[in-house]
Each structure stands twice: as structure tokens, then as C-alpha cells.
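Next up is one chain by itself, shown in C-alpha cells, the form predicted alone.
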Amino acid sequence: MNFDFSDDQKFLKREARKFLEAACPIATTRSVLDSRDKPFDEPLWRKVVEMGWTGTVIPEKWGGSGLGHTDLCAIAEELGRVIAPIPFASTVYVFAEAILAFGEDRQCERLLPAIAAGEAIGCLAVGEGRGRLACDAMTTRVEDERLHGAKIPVTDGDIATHAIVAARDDAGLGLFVVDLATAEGVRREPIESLDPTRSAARIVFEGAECERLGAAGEGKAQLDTVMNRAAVLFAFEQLGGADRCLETAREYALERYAFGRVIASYQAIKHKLADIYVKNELARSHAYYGAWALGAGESNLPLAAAAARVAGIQSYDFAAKENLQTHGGIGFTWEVDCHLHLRRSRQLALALGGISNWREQLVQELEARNQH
């Protein structure tokens, strides 16, 4: 079976790269990093919306392009290469996927066209502080369709217009949609993070109006579905960043001289680059398998998503660190771009729960498969 992109998807990928190289040079990412009052790059966001990327998998009847998830994976990989400082992942990989999977027609008619048009920015509010993500320990509650509690950290929570909140009610855990822009009883507090090019916030709900997403009491299964679908897309973004780290390290190694020779000729540097390549190719294999499972609606998506997520986290983190090491002393400076990928790799690694959560899911899925 061929898991590679089709010719049309490869064309889409090439055109996306050309567009992003022109629209999102590293200076664009740095402009957000250097500014305290610029949580994302709005001009880039508008350009991405005009390209139709926010509506890639949204059906045409709701204002989208009606393409497949594999097409979105190709776009995600290119966004990862340039460290795009926009709320694309929170809005498209998570919020839109949740609405597509569990939204009623009235919710889809209201929200999906707004997502496709770039008018709605979404976020997922699950965590309630430090430690592992544990649904059983959540304290956020819904009473009489009013939300009470606090969520932290919420990626893009300070700029989002809508949030999907995991909370408990009399039926158990559920997912609830909150209009952050208009609902009363919502208080948002921006928080510092390692990667300021992807902002984060603490959101406090004090009786905010909300509406249920999907069936009552099915929140755990719904959240797992959203996480698994998003994990594959995140894996492609991580793969794009890891590939760019390898390219950057190789380019520098071929230019930098030490003791009369380019450092790329030294065995220690060759080993670094080879190790990055091997981890990236392993992550690519898992990501492609995940894309197939996501696009085909396969029942083994939880296994494929967990494998893609673990490999994606490991490859991007390793590539970002080895890229910095290859650059030597200047790699640690603000002027060199190595730290931008290191920051983003750490942010993406925690965006859907840490690697320990996904390792545990991977083991559970493998054990379940072996029992059959």
C-alpha cells in the first residue's frame, strides 16, 4: 500500500511552500516574538484565509473547499517549516475538527462558515494546571447551561473567539462550546510561555453561557476523538519543523570552517546529521500512516495517532537541539534562529498533552491489538 502523497497533493505542498517562503519569512515570526502586544501575525492570518486553508476539509455547503485530511496534512507540514505565528492549529486541527465530528447542523451552519472565512478563531480548553491531563480530576462544571471554573494553559486562549471546554455536569464529562467574544462571565488572563509566537492564557468562567457539543455524557470519547485527529495534524507540523532543522544544520555545517576544514567533514557532525535524518524518517513513516488512518476513517486511528504523536515529538525535539549544537556557540544567541524551532518544538510537544500521555495510549492500543 502506498501511503505517500498523490501528485495533486505534492503539487499543493510545493505551492504552499512557495507561498509561505514569500509570506512568512523568519522576520515575520520574529516580529511576534519581539512584540509584547502582538500575539499573532494578522496579515499572515488573512493571507492564509484567502488561500482557503482554514476551510480545507470543511464541506463546500458550509463555505469550505471540501478537500481531504491528507491535503490538510500537506499544508500542516509546510506551516511547521516556517514556524508560522498564527492560530491555525487551534482553529483548524482542533476546533473545526470537533465541530465537524460532533456538531449539530445548527452549530455547523453557524460556526464552520465563520472558521472558513477566518472570522472565528478557536481553542481547546482542557487542562486545569500542572501535571498530567486527567479527565476524572476536572473541577470545571456546567450547571443550568452555565460554565464555572478555570482552564490553564489554553493555547491561543487570549485571542480566540470561541472555545471548546471540557467540563462535568450531571451526565458526566462533556464538551461545551463557549462564545468567548460575546458571552458574559468570561475572564481571560494572558500567560507567559516558552514560545511567545503561540500565545496562551488562563480562562476563568464565572457563569458563562455554553452549549453542549454532541451527546450528553460522551465527553471522554469525544475528547479522545478530537485529540487523535489533531495529533496526526500536529505530527505533520512537527515533521515540517524537524526537516527544516536538518536543512539548517546541514547548510551551516557546509559553510562553517574549523581548523581549515568545513565542519561537515568531521565525523561527529556527520553523525549528528545522520541521527536527525533517521528520526525524521521514522516520524515521517508514522505521520503518513496516521494521515491514511485519519483520511480513511480507520478504527485503528488511536494507535496510528499515538505513534505519530510520539515520533513527532521526539523527532522535532531532537532535531531542534542538534541543530543548535551544530551551530555551536552562536546557536545559543538571540540573533540566530535555532531557538525559534526549539521553542516551537516544546510548545507543540505539550499542546495536546505531554508525551507520557501518548506513550501510555500507544502501549494500551498495542496490548489491545495483541489480545485479538
The other form holds:
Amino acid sequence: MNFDFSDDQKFLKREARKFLEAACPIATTRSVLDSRDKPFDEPLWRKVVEMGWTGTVIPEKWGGSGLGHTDLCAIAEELGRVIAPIPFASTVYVFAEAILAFGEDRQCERLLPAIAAGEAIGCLAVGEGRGRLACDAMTTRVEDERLHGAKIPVTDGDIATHAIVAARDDAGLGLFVVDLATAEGVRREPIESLDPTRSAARIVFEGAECERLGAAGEGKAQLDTVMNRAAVLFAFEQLGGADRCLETAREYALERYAFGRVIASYQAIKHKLADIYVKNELARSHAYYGAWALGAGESNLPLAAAAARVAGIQSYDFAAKENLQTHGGIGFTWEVDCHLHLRRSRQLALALGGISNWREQLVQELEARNQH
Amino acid sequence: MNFDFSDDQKFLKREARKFLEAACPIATTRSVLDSRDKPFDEPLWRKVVEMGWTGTVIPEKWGGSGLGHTDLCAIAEELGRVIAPIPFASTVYVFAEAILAFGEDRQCERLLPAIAAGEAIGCLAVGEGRGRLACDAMTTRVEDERLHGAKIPVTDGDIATHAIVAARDDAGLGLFVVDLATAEGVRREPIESLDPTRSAARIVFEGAECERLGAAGEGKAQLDTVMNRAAVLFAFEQLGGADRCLETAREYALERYAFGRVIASYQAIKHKLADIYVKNELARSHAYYGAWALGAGESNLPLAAAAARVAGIQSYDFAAKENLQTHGGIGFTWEVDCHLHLRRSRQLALALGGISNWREQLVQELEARNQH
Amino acid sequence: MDFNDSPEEAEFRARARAWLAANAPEVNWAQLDQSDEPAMKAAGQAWQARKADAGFACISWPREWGGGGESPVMQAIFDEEEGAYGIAFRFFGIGLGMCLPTLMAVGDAQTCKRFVGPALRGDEIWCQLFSEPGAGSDVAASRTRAVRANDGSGDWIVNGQKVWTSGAHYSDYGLLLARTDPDVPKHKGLTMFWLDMRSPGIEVRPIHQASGDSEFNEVFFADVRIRDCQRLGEIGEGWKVALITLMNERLAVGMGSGPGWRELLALARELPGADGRPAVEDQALREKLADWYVGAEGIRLTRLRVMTALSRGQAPGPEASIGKIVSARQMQDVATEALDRLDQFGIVAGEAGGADIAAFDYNFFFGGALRIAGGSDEILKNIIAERVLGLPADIRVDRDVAFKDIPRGR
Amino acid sequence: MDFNDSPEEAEFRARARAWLAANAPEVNWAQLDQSDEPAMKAAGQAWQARKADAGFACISWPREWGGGGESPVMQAIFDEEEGAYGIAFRFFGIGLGMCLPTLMAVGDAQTCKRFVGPALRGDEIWCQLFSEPGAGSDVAASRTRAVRANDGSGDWIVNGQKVWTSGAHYSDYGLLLARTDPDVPKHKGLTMFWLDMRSPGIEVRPIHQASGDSEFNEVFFADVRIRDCQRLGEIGEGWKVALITLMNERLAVGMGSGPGWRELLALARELPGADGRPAVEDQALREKLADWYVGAEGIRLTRLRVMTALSRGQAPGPEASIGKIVSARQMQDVATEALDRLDQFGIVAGEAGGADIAAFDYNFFFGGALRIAGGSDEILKNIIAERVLGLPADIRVDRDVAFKDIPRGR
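Just the form predicted alone so far, so send over the form predicted in complex with its partner chain.
Let's see the whole complex now, leading with the same chain.
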């Protein structure tokens, strides 16, 4: 048993942090926040690609580094810390993982090297409107290998080169790959998002060419796998963000004076920060377990992913809100970074579906394991 | 609009407090707590009867004082403060209210003067086992005016002279009055309760004589009325208890030293007590509104009662637990009174059904009022 | 306990209702462009003047200053009836809720005569200049300086900066808390003034908020000259005057606005939940709705208790202080829950999301602000603990120190 | 990250499993009468001795003192395997978890040689005599006095009272924190001793707890004589020694026991909920179960992180401190929820309620105790804030004051 990053992974993590501190200062994230027509930071994206991060877990034969998922988790945690304004999650945690899990060799050969090389940006198009995703109610259809329907919201849908789309055909729900850059019959409308540092779109498919990913009619199970794998990686981004909030709150509390002493000397603030710490450590432990489950096969993943996601959402949400609260009025200004975490924590909390879905999945797993 | 006790009611309340401070010091409650064969404090019960409290809202023609329910609320708050170890709630808030609401004249004539005179002790026998009360699943039956079935738990069931029993007959669910003291076919087994300062029993009816209360087959609606009316009065007992917890915690925090100063000077304790205060004031406002709804007719009562009960349960539960926490180790000893409130807060929280039932009732009322 | 109107109250309500029916603006409220501030201000001022003419502005203020001389309950009744028309202008709350009551409490007759009437009619709008970048929770740590002009005029020269000033950009007058003596402990060196917001040397800059909006301002003072007759109260007594304003603030501020349990309930009825059934059937959501109703309605009822005390001529009890603690947190929680229940769609903002989601988005951010504005959660709990429960004050290292010597960090 | 056993660990686990299969007591654990303390103690001691003989007692202790010299991970593996048999004795935790590690850290070789072996075999049982009525959260405020005998023997005479001493009535030895100098600031006037619990002048009285049980004791000292060689560490250095014990306490104490989410889930499957459907279908309950799983499992996993650090020869990180904060609150919350879901039946205690309800009742009270024992929630948050996050200590009015002059109330 070994329940921590290895020394190599710790080294990777330190290097990643050093790299991101230089390559992604908060000004980089703000440059995307502040300009409507800049959906992501391309220079940062190129640097991240050069670091080989988009191909971390892609096998060497397909142009990647062939590292393990725990290495990717280490990178995710660091990207979360800096609120990186790039389509890494959509491309790597979701799109690449889906191809790795369900792609035939010819699909892997075509797509994975492109991801590793930074030529492909992926996205996942499942939602069709307000409220909980209901696979049975999805109206996007595939007929004669052509997609018809509209998806909203699609994170990074405006900048992606490829999408994985959930849609029905005669076999039931399936996953389909669309080459957004070349396929005809694709209309994309950028939409505003609560977190402008990550772009989003509505995508309308009007007979767009598509290609099946994996077995027919297995879309529900495939989607579960994709979501579970992404959930663990999201949990690490959330962990990085939550830790950063705690650090920021701590730093501010140590320099802000009220009534003649630093506010960090008041129990109300001390205990608030301790509460954040407790939640973050729980989230870290669940994220670690999720990282292990990612590599250790399917059987533990649904429970581990749900727990990592619930803990990750809760800790980042709490840390982001209480970081702002610790800052007081100044925390509510645009110029101070508190709201960037608040926005990103919401984005990460919702992008794979809200917390109640995951709580429900968690309890269903517990019920299955605790049959009388 | 007048949203407070009147001057007369405040006078009544002050007098009640004075009376109870003398007649029901904590030693009185402890005398019931500490002796297994003392289900309630008879001397206190007699004194309370002499004060006329059991007949507060009973019309003068039936031996009562003919006061309003707000007066009774004032008394309830004071009884809650002192954790009174008497069957007042069962007799007055539940039994007398049920007779007043549904009794025919001859029943009123027979029973209400006995309540006012302290000769009758009432109880409500509805539950039949673990989990939420399901009227449809009740197995107690009436055949040929004879009751068959078992009820558990029945608060004060071991000492009551009369019970109102929910049971089915051919018309459906109904309420029935049983004279426990004289009817044959009644077997009572005292049971242990989480709050030994209030007694409880299992009652087995084996062909006991009974008398219908109110219309046949209307048991569900009648029970709702009985529960709603009692909920408001319980809310005042809870309010009194919660206020007393806050006072006790405050007093202790002002005299206990840690690290060279009183613990009341630490923000963790100050904010904890402030949190109790906030919850108590919300509970007070809802209790007041419930008191008004008790008198103002049926239409507001289900919502007002549910809100008063939810707020009452939450505030007393929180106040009792955090009072003990404020006391630290000494609060966990038998000799210190913290656990008496903890026990009573649980008793009051469960005796009319758990908080989730009431939350559900509340939301149903909101839905009915906010139809599109 | 009586929620029904007394005969007097019923009579007043009938009168208010009739007047409103005849006089309420015939606009479709929902279609007004709230962002067109000049138009909104003009409409608000017109409506305020019409109410003043009919005796329905500031119903509980003394008649001598143009008020109605009625009990606060009558004001509440009028607010209820007015609320039924959906009429809500944001321009007058701070002036009529905080500044003018302070003026009436400490100003001389001449000052009151000059200002109360125009404010009450909506002709003149006021703002409150208390908070500073270094004096948020600790309002008494204000550093904005007022020093006597060295020309013997007795005038004061003001330099410094205020922040979080609602409506500074459309206000005519302001209530200014300034430091006149940094050599004495901080509570003793403050003095209160009123000033003309168009005085030379005042610059108002909108604050770009975390929410993206700009509802508040920074106000900069560069050698702003004010006369000594603009002083409210004695020199060095500014903190006592400020406490009057802050007490009124705590009574006035505090209600969360925008979508609450009611709007969440409405949303949840439309929203698909588990297995495609409406989200409103989810018991977890229902339990939260119940608790939020208890919170929101509990605060409303608590205000009625305060009003009862006021109408009996008693001072409002400490219960008034709980409002913002409950409602600010709830504003944030309800909005978060709404976004959660929208599931992936919860990230959608702006036009693609729709007006109802935009309102929850707004509250998601603004709930965080309300937990800070007008006394943070932490400060309000301190106030309850100390002033209501009589617990000891936090250990104060700045109490007997000259203001200029108090540690203040960067 | 690897949850699978390493080859070494797998080998150890196989060995432990085989040994347990051959040696585990053949009792029906569920039917033992836990209240028959002498019998339980005898059974516990027999089992502990058998483990010691096989090298499975105190697996991570140094071999020189009779331990296994293995990593803490091996101990955890053994605990897992032993746990599968449901074996749990409460007699040795405090001695082996807190007292003996302290002894090994500061005691001389002779003392360790005398005591470690017998404790490890279960022959001698230890208790920890720290808390006092006036020194709960503030352990260093201990008033129990140890003064030199005036007979020149160098012996110490102890007078005073300790409280909340688990197992004092069946313990053979105790670790005693006593004040040897009241004229210096409180942390500086303490000294640590070990003592024989059968020394003349010691009286042990059970505490009647709020829960109705008596698991803890008061211990009174009346002129109890102990020799100077029973001193652990230097005179006046007792607080430093105590910190070793308290650190071990924080690692050892802390897991809630008794019914948790698993038992609540089981109960909810049986229980009628709304409309007669099983309570487990209630989404509100399900969401809470999910959160409690996250809490309980998160703490378990966090302990594995601590173990990983230990097995790498690193000091356990600060994450160890979160255990009790989470688990104590959860113990109370889960029990409260269970009673709520039982509805009216939740008030039923004792035999009429059944063993499963009795277990929730127990936790309803004991969760409240666990939020206090071994450092209250408030103290633990202070510790996290100060020692983990490096925030300033609370303002201390007692730091430089002679102990006897510190205000202490009644």
C-alpha cells in the first residue's frame, strides 16, 4: 500500500507548478476573462502541449508519453491551482479518455496523436437543456451516419476541433465522434458562461457527418465511464483550486488589520480557515483514492469517482466562497481574484453534472455493496 | 396588527415563571429522571391543576377558564423552560384539544371538566412501530365498538386515564376515545424512553370498549388537525427550552475560565451563542405566528404549524447540543442539567413525528399556495 | 397576537389602496429598462413626489418635517400595498433609511428644515460615506482626514477615500465620517459632516464588482472644502453619530432580494430531475425549500415583531439584528442550489440562459457581497454576542492607542 | 498510489491471516456480555498475550522493547485482518496508544525495560491522568500538586483530582501530569510522573455520565507518595512530555465507533418512510448518507495517508488532526438522523427499542462527548489554525503570569 504520489510524481508536480507559475500567472487567466473574443489563451495552450501534457497518458505508439493516470492527476491539480484558461479538461480528461476507452485502433491512430500534438481540441456534447441529463429524453439523433439535434452547453464547443456527441439511433443511445472543423452541418454559437475563463457554446447539428465510438446502443454505460474517469481528474483540479483559495485567504488574513490586529488572529477567521482545511484534506484523500481507482480497473471506479467528485465540489465551493468572505469588501471587486475561483468552482461543479447526481450514484454503489 | 403577547399575557407569563421557579426547580424534574417507578411528579401536577392551567382554554361552562390559546402558549413556553415532568402536553395540547375540536357535547361534558379538574390525564395512541406513521398501514381495528391492536410508543400511556386511539373500522380510519382506567381489555407496559422525565408505554387493546370521536372515516384529517394544533403548543415548549439552554450556556461561559480568561470572551463561543440566538428568534417568530393561526381558524394552520414545528425542533436541538458543547466535559456528567434538555429536545422533536414529515407538509402547503 | 388589521389599520389600508389604485404609475413594471438609470431616477422621483403630496412618503416620520406622523405599522401596510404593484426604486433607501434619520437626530432645526423635505419628496438624493479601504468591518478606523483650513474661516478641508458608496454617482448630498484628530484613540477622533456631492475635489468612480456589475462607487476627496456649519454633532463625537446611522442601517439593510424559495420552487417545477420526473419531487430539495421558507418567513415575521414594538412606542429589540445573517447566507445558498439543479445548464449565463437563471446568477454573487456589506456575518455575530447577549468584547489592542499609532499593515 | 499490497505486505498479510485462523478466540463475539468487565478483561489479556507471543502485538514498536519492528502499515494490515473477526478490546488503547509511547520517548532504559513488555502483553494496563475539573481544554492549567516530601527522601507527595480518566478502575499504572511549581507561568511548572494505581491515597470514583453510563472516572489523590525515580523527564518539563502523549492521543483517538452510515443505510432499508415506501428511498436521506460516507471514508483514507508517511519514515503530516473533528460531529448527526427516521418510535429506549436503536441512542449522547473528549472541536480548530496553517495564537493573558495568579473563576 502506498497512498501518496511517488517521488517521481512529486518531482513532476513541483516542475509543473514552477512551469505554471511562470507560464500562467493570474494575468493570463484574466486576459481570457476580460476579453469577449478570446475563448482561451493560445500561447499557454501551446506551451502546455510542448510540455507534452496533452499526451500524458497516451501510449507512446500514438505520440504520447505513456505515463500513468496518477501523473495526469498531479498535472490536473496544478492546472486547477492556477485556474488555467485552456481547453485541457475537455480535451484530455474527457475527449482523450473517451477515445482511449472506446476507440478502435484506427480512431486512436487518427485522434490520439493529434491530441498529443495539440492539433485536436475535444469537447463533450451531451446536455440539451435545463435540468438533469436524462438519457431517455435525449432528442439528438443519428440517421444514416448523420447527426441531427442541438447540444447546450458544450464547454469549449466553440473552439473544439472534435466533439463526442451522445445521440440515439436505432440501437439506442450511442457516442459519436464529429470532426467539427471539417464536417458540414455544424453550427456553433458561443454562449456566455458563469465562468468566462472557460468558453462554451451551443452546437446545432444539421446532418453533420459522424462516426460511431464504441459499441452501438451502449451510450449510457459509455457515458458513465467517461464521466467517472473525468470526475477523478476534475477532483484534482478542484483540489488545486481549493488549496489555492485556502492559501490566498490565509495570506490575506495575515496582512489585513481590523481593530488593530491582523484578522488571522480572530477565532472566527481561524476556525473558518480550519474548516476549509478539513474539507480540503477530505477531498484530497478521496481524490487520491480516485486516482488509484482510475488505474486499478473498473470495479471501484464508480464509487471512488462519485466520492472524489462530491468531496471535490464541496471543498472548492466552500473554499472559494469563504476565501471571498475572508477578504471582505475587497474580495468583491473585479480586480481581486476571489471571484475567479468562485466562477471556476461553479464551472467544475456543474460541467459533469451537479452534485446531487453524484451523491445518488454514490449511494447506489453503497447499496449494491451492502446487500443483506 | 399586533405581533407579541399582550400586556395581560405577559403578566400571566411572568406569574407562571415565578410559580414554576418555585414549584418546579430542576430537582423536581430530576426526581422523575432518577426514579424508575415515578412516571411523573404528582405534586407538581396537582399544583398546575390548582393554577387552572389544564383548563386554560376549556370554556367556563365545562369547568375551564375560557382563555385563549395565546394564553396557553405563554404557559407552554414556561413549562418548556423548566422541563416540567408532568403529562401536560399529552393531556392539554393533545387530548383536550382533540375533544374540543371533535367532541360532541356529551363527550365534552364528560371529559373536559375532568381535565380542568386534573382528574383526567390524556394520551394519544397512534404509532404502531418503527418508522413514519402510515395511516393506511395501521392495523389497530374497531369491531363492534371494541378495539383490537397495539400502540407503541404512547407518551404518558402508562399513567393516562384516557386515550385517543387511531384505528380503522369499516368506514376507514377514525379516532376513538378509550377510558383506560375502567375499560377491560387494556394492557399497558411501561417502556423506557430516551427522556425518562416523560413516561411512555406500549398499550395493547384486546377488545377494549371505545367510543367514536367525531365523524366516521375522517381519522386522517382529524389526526392532522390534532397534530397541527399540538405542534404550535409544542413549539412554545421548545422555545422555552431553547431559551433556557442559551441562558445556561451563557452563564456557564461567563464563569468558566480557560487560558486565563472566561470562555465567553472567545469568538468561537461568542459566535456559537449568537447562532443559538438567531435560531431561537426565528423559532419565536414562527411560534408566535402559529399562536395566531391557532386562534384564527383553519386555513393558515397547516403551514403555520409546520413552520413553527420545524423551527422549534431545529432551535431546541441545536441549543441543547451546543449548550452541552459549551459546558465541555462537565456538561457530559449526569449531575449537570445539559442532558435533561438534550433528552427533552429529542422527546419533543419526535413525539408528534419527526422533522421530515413536517418539512414535507410545509412544502405541500407552499405548493398549494403557489400554483401557477 | 393578531395579524388582522385593527379598525384603524384597516381604515388606513383602505385609504392607501384607493389612493394607489388612482395614482400608481401606469407602467408595465416588468418591461422597464432598469439599466437606464436617468429614466429610472426621473420616474422614481416623480413617484416619490406624488406620494409626498398625498402624505404617503415617510409615513412614520414626524409631521413637522413633512412625514405622516403615523406608526411604523402604517408604513408597513403602505409598503405591502405598494408592493402589490411591483413598484421598487432603489434611489431613496439610503437617504430616507439612514442619512435623514441621522440628520433629524442630531441636526439643528435649520438643517432639518433645509434637507428633510426635499429628500422626502425625492428631489434630493443622499449617500452614506463611511466605509474605506482600510476601514471595513472596523468602520471607526476611517482615515479620511478633515482638517481646519488655515485661513481662519473655520472651514474644513477633506482628503481621503471612501468606498462601497451606493449611489454616490447620482446623489446630491452625502453623510461623511471623517477623522479630525489622529492623536486620540480612534473612536474619539471622528467627526460627522454633510456635504454637497458636487463640491469641487470630489471624484466618484464606479467599482467593477466581482459580479461584473457596478452598483457601488469609490469616492475620492482632494482638498474638498466644507463649512463648519455642515458639521453634524460636536467635533470628536462622530462615532456616536455614526452609530445612529449604523443602527438604522441594520434595520433597513438586510433583506435578501431577488429569487428566493418561491422562485426556486417555481423553477424546480419546470426542471427535469431524477428519472425525468420534475426536480420538485426530489425530497432533498423539498427539505431545503422548507428550511429556506422557515428562514425567509422567520425574518419577515421577526420584522413584524420589531414593528409591533415600535408601534407600542418601545425600542426595537435585539431581534432586529438577525435579519441579514440569515438572509445573506440564504441568498447565496438558494442561488447555488438553483444552479446545481439546472445541472450542466447551470453554467449558462446571459441571454442563452434566460432571465430567471440570470437572476439566480446575480444572487450567487450578490449573496456573497451581502454577507459582507453593512457588517459581515462575523461582525454581526460579534454584535449579537456582545450587545444582545452581553458577552465580553474581543480583546482590543487598539482601544487606548492614538489612532496614528494603531498597527494597520500595509 | 497503490492500494494493493506490495509483495512484502502481501506476505505479511498471508502470515497474519493464517495465524489468526489458527489462533483467534473461538467465541461468538456478538454474544459476549460486554458489561462483565472482569471476564472481558481476562479474555482481552489472554488474547493480547497470545498476540505478543506470536510477534503480533505492537507490530510497529522497536524489537528491543518486544515490538515487531515493522512499519505502521503492517500494523494496519494486521488490524484489518483482526477486525474481520470482530475482535475489539477497549483495555489497551490508552496504554499502548499514548502512555507507553511517551514512556519510550522520555523514560530511561530501565523504566522502559520494566514496563513496555508487560504492557505489550496486556499483563499491565495503563491510564492517562491529565484532565482536571478546572483544566479541560486548557490541560496545562492542571492544579494537582506534587511537592517534595520534607523528609529528605526526594519523594513527591501528590494531592489533587483528575477527571475523565478512562479505565482508571482497572488500570495498574498511570501517567500523571502534576504541578510542581505554581510560581512560574503555567507551562513551566509542570512535571510528569508514572505511578502505581494501587498506591495508598488514590481513590477512583466512576463518573455518572449524561448518557447514563459510567465509562470514565474521577481520580482523587490524598498524600499519595511517589519516588523521584518515577519522574519522566526533568522537573518543570512536564508540558513537553505531555505534548508527546497528546500528539499520540490525536492520532489514536478520534474514530467514531458504533453505528455509522452503513448501519443507518441498513436501518433505512427496513424502515417505512413516506407513503409507506422504505425510508431509504427518501432522497434527502440519501444525500446525507452520501455526505457521511464521504466524511467517514475520507477520514479512513486520510489515516492511510498518515500511514504511508510513517512507513516512508516521514513524520505524519498535519492531516491527522482532522479525524476527530469530522467523526465526532458525524457520530452525533448520524444518530440524530436515525432517531428522526424512526419517527415517534425514536423515543423508545432500552429493550422495547431493540439493540440497533440502543446503539444509535448511545451514539446520540456519545457523539456529544466525543466532540469534547481529547480536545474539543474548538480546540482542535485552533490547533489546525495555529500549528498547521501558522495563524497567530489567540491573545493569551496567562502566558507570562505565575500560575497561581492566573484568573480561574470560582
